[in-house]
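As structure tokens, one chain now follows by itself in the form predicted alone.
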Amino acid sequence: MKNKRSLLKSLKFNYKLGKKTWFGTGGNCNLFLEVNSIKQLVNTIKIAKKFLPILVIGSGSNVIIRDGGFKGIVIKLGGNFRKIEIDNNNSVLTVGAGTKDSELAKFCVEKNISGLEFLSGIPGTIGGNIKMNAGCYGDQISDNLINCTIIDEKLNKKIVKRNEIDFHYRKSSFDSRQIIIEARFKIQKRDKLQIRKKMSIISDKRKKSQPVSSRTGGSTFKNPTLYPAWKLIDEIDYRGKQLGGAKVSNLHSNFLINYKNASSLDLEMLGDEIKNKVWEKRRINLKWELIRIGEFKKV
């Protein structure tokens, strides 16, 4: 009964989903709720999928919610999905998929755990990071991964080992029907001062090279094989370029920012313009790293 009350309490209709993203742009979803357990998650999906599309989100850090919103039900993982635990042998770190990167990085410092310092430089949650194999400064989330617990397309709970997952640069073999609920990582012990030092270096690099104080969603495009995306964008002279309220960051040209009350359409049109210009000049197809969700606003 208590679980039902907490679920109903989190239920919100015509929810301002776009405002909860890092860009702060975009429309509403029909229904939003936060689930706190596997049972709540599975039961919610069983009922909801009969009526509307379902979207599971993290912190909204690498998405553009289009101005027409998402015509469906949005589920956020809370409660038990944000647990962080260490096993009795002190060798395995278990992390709920709804855990924020910053929370895990802080936990690792307190417990002298190394190997995940780079998460302090990535906005997001663990589940989303694994799906896109997030990383920065030479490290990625799949490096120390042992396995994941998922809810599959038939709503069965399943453990997937690291060697059963196909990881590539900024992507994995997980699809939209599979929901990661938990992950386990190898524990590497290290002196706390060394961990703090590495995190401090990452923090300094971010502040100097990324628009951390602006409304942004992280890297706009994946880096092609031969050239970093920012270099290709600089070649077309788009650093600082504006379209409506959207702008290419002066600090890092692979970051779009909500500069002056941008719409999601401003951001997406500016990104597509960059893609077209790079293709015309270099015949290189930039691929979006930002995930674009929902419908365009009807005029």
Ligand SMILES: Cc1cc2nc3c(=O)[nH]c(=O)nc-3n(C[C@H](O)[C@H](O)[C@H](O)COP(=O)(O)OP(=O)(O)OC[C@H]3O[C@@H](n4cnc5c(N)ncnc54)[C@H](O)[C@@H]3O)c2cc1C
Second form
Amino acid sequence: MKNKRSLLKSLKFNYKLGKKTWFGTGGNCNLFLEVNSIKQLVNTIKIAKKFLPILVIGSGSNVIIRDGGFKGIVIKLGGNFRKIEIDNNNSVLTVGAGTKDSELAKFCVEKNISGLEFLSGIPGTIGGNIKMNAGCYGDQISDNLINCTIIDEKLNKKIVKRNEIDFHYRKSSFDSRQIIIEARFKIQKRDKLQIRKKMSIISDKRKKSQPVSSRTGGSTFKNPTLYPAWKLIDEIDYRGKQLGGAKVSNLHSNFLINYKNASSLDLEMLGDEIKNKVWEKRRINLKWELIRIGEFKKV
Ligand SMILES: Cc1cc2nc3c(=O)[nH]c(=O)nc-3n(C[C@H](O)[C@H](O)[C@H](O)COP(=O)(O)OP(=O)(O)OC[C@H]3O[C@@H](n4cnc5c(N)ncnc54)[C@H](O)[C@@H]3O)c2cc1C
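Form predicted in complex with this ligand structure, per the form predicted alone context:
Every chain and every other molecule in the complex is listed next, the one we just looked at coming first.
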């Protein structure tokens, strides 16, 4: 009953998705809701998918939602999807897909668990991390993963083992109809001080090199094999470049920021301009790391 009430309370019609993205940009969806249990998730999709497409988002930290919005239903995982548990043998960590990276990182420090220190600097959720194979400074989410529980395209709950998932650089083989609801990780124990030390090194590096307190979406482009994207962007002299309210960060040229009431179009056009210039100069095709979703605004 309590769950049902919180589900109903979370229903938002014609909702501005910019409120749920790190960039703070993005048009409306028909319906936004936060589900708290597998039953709510499955029942919602069962009814909704007959009428409208469905999109699951986490913290919205890796997306540009276009200004015309998403014609469909956007679901966020809350309630029971934010649990963190350790098994009796102290060897497996089970994490709900709606759990924030910062919450899990804090838990790992408290329980002396190593291997996920890098999450302390990533502002996503576990579901988004797995979908994107998030990582930094040599570690990535797939490293200690044992398996994931998903709701598949037929709305069945299914466990997918690590070796059944294709993980690549910032990419997994999950498609948009598969919803990650839980993940299990191997537990490696380590001294608390060592864990804290690793996290603080990561945090210091980030503060010096990334615009972590700006409205951004993290890395705009994937790093090509031979050159980091920021270097190619510096070669075309785009550090600090502005287009409308969007700007290439002065601190890290592979980060776009919403500098002054940018629209999603400003951000995307600036990104496309960078892609074209890098292609013209170096014949290297930068690939978007940011996921661009939805429709352009009709003018
Ligand atoms: C300041 C800043 C720093 C960042 N640093 C890093 C970094 O160092 N390394 C890195 O890898 N990334 C980084 N990012 C990018 C981003 O935080 C990660 O990609 C993160 O994993 C995205 O998680 P999210 O929950 O925000 O996903 P969202 O941005 O909400 O969604 C991303 C994609 O995942 C899908 N998705 C979300 N949840 C689920 C789910 N439960 N099941 C299935 N699909 C789902 C969405 O549909 C979408 O396609 C950074 C971003 C910012 C803003």
